[in-house]
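First, one chain by itself in structure tokens, the form predicted on its own.
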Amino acid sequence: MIPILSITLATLFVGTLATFAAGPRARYVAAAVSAIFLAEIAGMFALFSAPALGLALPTQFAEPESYPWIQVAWLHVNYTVGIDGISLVLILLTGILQAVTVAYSWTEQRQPAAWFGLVLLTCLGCFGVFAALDVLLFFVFWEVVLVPMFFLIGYWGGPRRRYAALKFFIYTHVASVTMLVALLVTAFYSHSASLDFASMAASAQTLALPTQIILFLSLFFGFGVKFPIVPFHTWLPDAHVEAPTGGSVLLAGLLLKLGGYGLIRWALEILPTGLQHVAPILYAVAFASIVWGAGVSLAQRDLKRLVAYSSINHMGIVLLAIALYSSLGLLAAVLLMFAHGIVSALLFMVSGSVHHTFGSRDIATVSGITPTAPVLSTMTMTGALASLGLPALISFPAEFTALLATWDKIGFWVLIPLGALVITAAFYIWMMQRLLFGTPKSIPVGAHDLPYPEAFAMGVLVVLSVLYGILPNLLIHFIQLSPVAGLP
């Protein structure tokens, strides 16, 4: 068996260290590492095959890579990594966003070695989260992600960057500790032979129902803050508004997906009975997040804050799809996480470029930019139309599948996310009408269209939005090759 996951981890680790040490040439090292990372992901897709009947572990390789790590009388921790179709799709998202973030930030002049090194370290942590099959290994990578994002916001961010970075770190770290305690309690109370996923998934079924419910709700809080769910969402708009553009791309495109992935892998698959008994609570939180995110977005004038609140709306739909506990719902959740990662990255790049070019993100102040920046306007329109779910763009198959799954499981409650999608269309159409097609206003002398690095990064995301919108089966085929595909 080719240990491709360990090889990829080693590549990212060595590449991150080399980028930190590369000085002014860090961008070239980061670009090379990103290209190698994408090639390794292509290798994973090539090696990926359908699971054997009755496969216990979420992996489609011959067997997970597993080596002893910490072995004492009462604690058995292994270095265990493996992937299924869900994690493979999210790893692809990681590789794409790492590459386009490096491209978009190509002209970064302020501490470039630190900037590109932290970008790669963030993606290294995300890859580790999606591949880890041991609780402590998972937690190590989960915490690794927080550190570079804290510095990306706190050093390269806006005027209130320190407040936003500290708020982000406190919220997510408290949730992380809760998640870790719940997972350890699950392992010890169920007498799991080790902290590996397979052992815990088997032993947790022996836990009493009240214990399963309490542990699932604890995990739901731990992972839900990263979604983020209402009412623990307040760190997200502050973090996005103050973060630099590259930081916002990784925050919305990848870090929010860690919450959804963790809820599927470490809560739903280990404690499915607990999920089924608290599903009404998850529905209520999901509906609140969907409605709140859409409603508050409608009132925003700051383009970046609008996109940030729309992320809460979309992640609410992801949570709803997960809570349905059906194969169609899980398919919709993973599709929407991937689609949101691509589209939110594009929209945050758009907001960053609007700010760079026109000096403001205020939709009421800047308008009619199309004659001055037609390429930027095209990127803006594509991102907005993809986010509101226009057919033939990436979000449509994901959102349509989520609506079908909701109707199939809870009937007319589907009107809540459907109504929120109408509101989403309203605020994006309003934004485009003002920003792109209104009377030209607040256009600085010498304003120009996108520089090449920014146009290239956004162009890649636009192409992917169209490609996966027209051919969603390129993702669906792999997502269905996972243990949760066997749900009703």
Given for the second form:
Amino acid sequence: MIPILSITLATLFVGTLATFAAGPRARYVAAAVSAIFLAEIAGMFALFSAPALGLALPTQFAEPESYPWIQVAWLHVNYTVGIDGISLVLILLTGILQAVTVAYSWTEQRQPAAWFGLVLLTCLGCFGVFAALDVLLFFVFWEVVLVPMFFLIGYWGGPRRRYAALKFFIYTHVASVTMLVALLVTAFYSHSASLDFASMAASAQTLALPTQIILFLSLFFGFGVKFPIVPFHTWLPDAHVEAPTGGSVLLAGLLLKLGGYGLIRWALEILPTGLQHVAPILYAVAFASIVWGAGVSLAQRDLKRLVAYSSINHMGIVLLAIALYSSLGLLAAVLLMFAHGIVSALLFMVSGSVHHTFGSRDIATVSGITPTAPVLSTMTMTGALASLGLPALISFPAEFTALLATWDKIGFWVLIPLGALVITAAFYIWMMQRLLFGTPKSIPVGAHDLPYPEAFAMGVLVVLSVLYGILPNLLIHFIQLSPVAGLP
Amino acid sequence: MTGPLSVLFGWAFLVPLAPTLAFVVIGLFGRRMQRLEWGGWVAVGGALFAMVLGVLIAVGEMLTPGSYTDRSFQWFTLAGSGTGAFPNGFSLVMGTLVDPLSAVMLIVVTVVGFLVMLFSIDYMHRDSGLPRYYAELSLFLASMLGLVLADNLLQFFLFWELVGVCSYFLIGFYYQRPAAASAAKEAFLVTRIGDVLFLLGIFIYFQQFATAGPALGWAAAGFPFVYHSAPFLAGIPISNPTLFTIAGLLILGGAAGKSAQFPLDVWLPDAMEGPTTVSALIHAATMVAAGVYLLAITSVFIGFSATDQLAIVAIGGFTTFWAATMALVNRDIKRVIAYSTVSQLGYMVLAVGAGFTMVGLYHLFTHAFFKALLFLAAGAVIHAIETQDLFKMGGLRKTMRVTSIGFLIGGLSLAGIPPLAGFFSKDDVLGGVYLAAQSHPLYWPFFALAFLTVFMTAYYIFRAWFLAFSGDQPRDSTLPQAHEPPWTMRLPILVLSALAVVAGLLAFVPQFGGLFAAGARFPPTPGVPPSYSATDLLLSGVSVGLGAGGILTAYTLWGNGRVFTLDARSAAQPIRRLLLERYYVKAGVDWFGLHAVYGLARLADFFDQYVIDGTVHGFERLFAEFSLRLRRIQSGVVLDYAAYVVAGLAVFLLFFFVIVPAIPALGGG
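Given the form predicted on its own, state the structure of the form predicted together with its partner chain.
Everything in the complex follows now, all chains and molecules, and the chain you saw is the first one.
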């Protein structure tokens, strides 16, 4: 057995340190680390696809590794890592987004070593979150993510970056603390032998029903703020608008997924009874997020704000799919998180490129950019069409599954997310009409199409959108290699 | 059964693949090609291949009728978990299906598609952005062919959406014109409403059949419940008839969006902003035909609900009339033809709703040829004199003989004059509905509307012909000198003219007619002939008489260069105004979009910024105030601190020795 998760963690850690130390050559180190990370992810996929390589437990956590970390009389904290199909797919997303973020910001001039180091550190934290199977370890990585993101927004951000960075930090930190307390209370109240996932999942079932419900709701709040759920979402548009493009890509592509992943792994799997009893509350919050996110997007003039609100809409569908508590719903939720990771990354890159090519992201002012920047325009169209759920692109299989699962479980309530699909189409199509088409307006002299690094990064995402849109089984097969695939 | 051409059925996937490859080649290399027309010939080549193979497959189906499926591509596989709604999981498979319906559609789509591509070469040569045009047109054709050959509803939906997005791009081809960009948006969003309904309909069928499917032995195959699964249906226990009725209505919603049926018809006339070649394709073979085709393939389910049938008949019958009225007064040659499309689609929907599925498809078949002909002829006119305004044209019959004859043949066919194609199919539609109305009295008003429309149809299309082609010279003398188009444009017009004459008669060829005879009516009703064909001569006679009357009226008012002007004080003026303003539906839709929807969104945005985020800021201030006050306890006076220590100790002791033992959960009690 190869301890591939620990090796990956170690390479990412060393790679991040090396990047910080590399000075002006940081980007090459970052690129090398990304390549190694992707190779390691390929190795994980190989382990999952070929049981002969030492993996015989497709419905359990693969490659679990556990070493004692903090051992006192009443507290057993272990270094436990392990992945299943769900974590695997999200780790793939982490690898992809790390690589394209490095590629997109290839020509970063301000403090490149710090920039690339922080980008890598964010991805390291996300990887840790997806691999950790111990509450404390999970929490450490969870908090690790916040710090580099705080600096990415606070140093490289827009004019109101300090306000946005602080708001992001405080808001998500309050949520993190709630989550940690709820998890620790779960462990201690249920007399769990250790803070390990498996031990907690087993012992939490002994808790009284009201306790399970209260704990689940606390966890839901803790993870929900990251989603973000309405009405705890206002940190997101501010953070996105002020964040640099690379920061937005990681924020939307990965950080929001931490919320979804946490809700599945640490709330749904540990307190399933709690979830089933409060499912209507989750549906209501999900519907609110779906409709609110789409509706407010329609009113936005700032392209980046528009994409940010559309994330609230999409993550609302993820929440809905999780709340359904069915194998089909969970499949949909993970698929949709992956799809949203790819597509929102593409759209935030588009916003960034529009901003620095045309000096503004105001879609009511800048218009008719297609003749000037045909490649950027094509990327915008692909991203928008993928996001509104066009078949043959990545979101369609995910949204189709989510809505089918919704119909299957709660019947005609599915009309709410279905209706929101029309609004989603409306704001993207209207955005395209104003930004891409029409008479050229506010086009600065000398505006040019995408530079190579940006075109490359977006091109990769476009290719992936098409690939997984046409062959969704490439992901679906793996997502089902999970303990929760056995749900009704 | 196997015949000489059966071997081709397994290769049916190549039909959509050829234009797809053309799309990829043009998309990747189009802009680097030395001469931009080169991309056009690649597109023509892809379409030609699709046409040859498609027609051969259709002939194969005629020789050996039946349903041939090839299901080989696993698109989406869910492993079952043993419990829940899908205990055995499901697998969504992509495949091809060759049956009488898809064979008819294959001919229509490939032939019209090829001719339009060929026509484009010279029609479009002055435009920029040609690689984009040919790439999108090829993908459009490929998507429609994928839809035609789809063997299950999900695959159908997938291509259905692609057809929609391609038409979006093509309608907005002249994207720098605000009107074109706006029309494209409108087309996408209006059809999207239908698509969402359609998707819910798919969910309902999916769930219903997933329960019933295992008993029939096709659970693993996903849900291949299109036309050919009719034999299965007898064995399906319909557990929830209400849900089935709702599903039928939802499917109708989808079809209404795509086929521009009332009340989702508003987008099609505006879609005129695209190039005329695109209009020809959208109106004849792709896009709008998809809705009728959807109703045809799902008629096996819809036929189980009398409510659904009535709804379809009502929508179809009313649209027939509604759209024709708007065509009466329009002065844009393309818009007149566009309204006629909406109206004719109404006939097809009407026929399918009344249970005569194949009759509806028969009308789709003939209509495709004469409608493409009308559009391409109009395109030739627009290409020559660069205007679409009928009132500026005139006398073009002298300078554009081939075009004028083509338009005339298309017009006669549309008006239902025998023995042209339109006569047979329209006669069958009316006869079928007449027959169905005998047992369904609620169909009578819609039959009457459809019958009345025959007169209007003949009138408006000949009004257009007389205005454009008769008389001595153009009314606007500043127009460029008209000329006959080059061969790439003449050839499609000639071929389509020939087809507009003979397409109806083709049904009397036994093999070809067999396609339409195979299962013409759903649900199969004993004692009803499979296809109505001119059995009621009186009905046919009256309908031809109405058509002839329409032409005569048009001649009286507009013939020989006459221009009929309505008195300004005439009582008919408000009606004319109403028709020109499209019953104010367009204005209403725009108002709704801009003020109701966007207004609400603005309101939500305001609420989001000032109420939700305002509350967050309120908390921020609350904490700031709080900490400002709290700071004061750090007074620096030792005695204060000593007091805090004593108080803290007291609370601590109280907690551990009084409170904790009282709570069992914390180990006390």
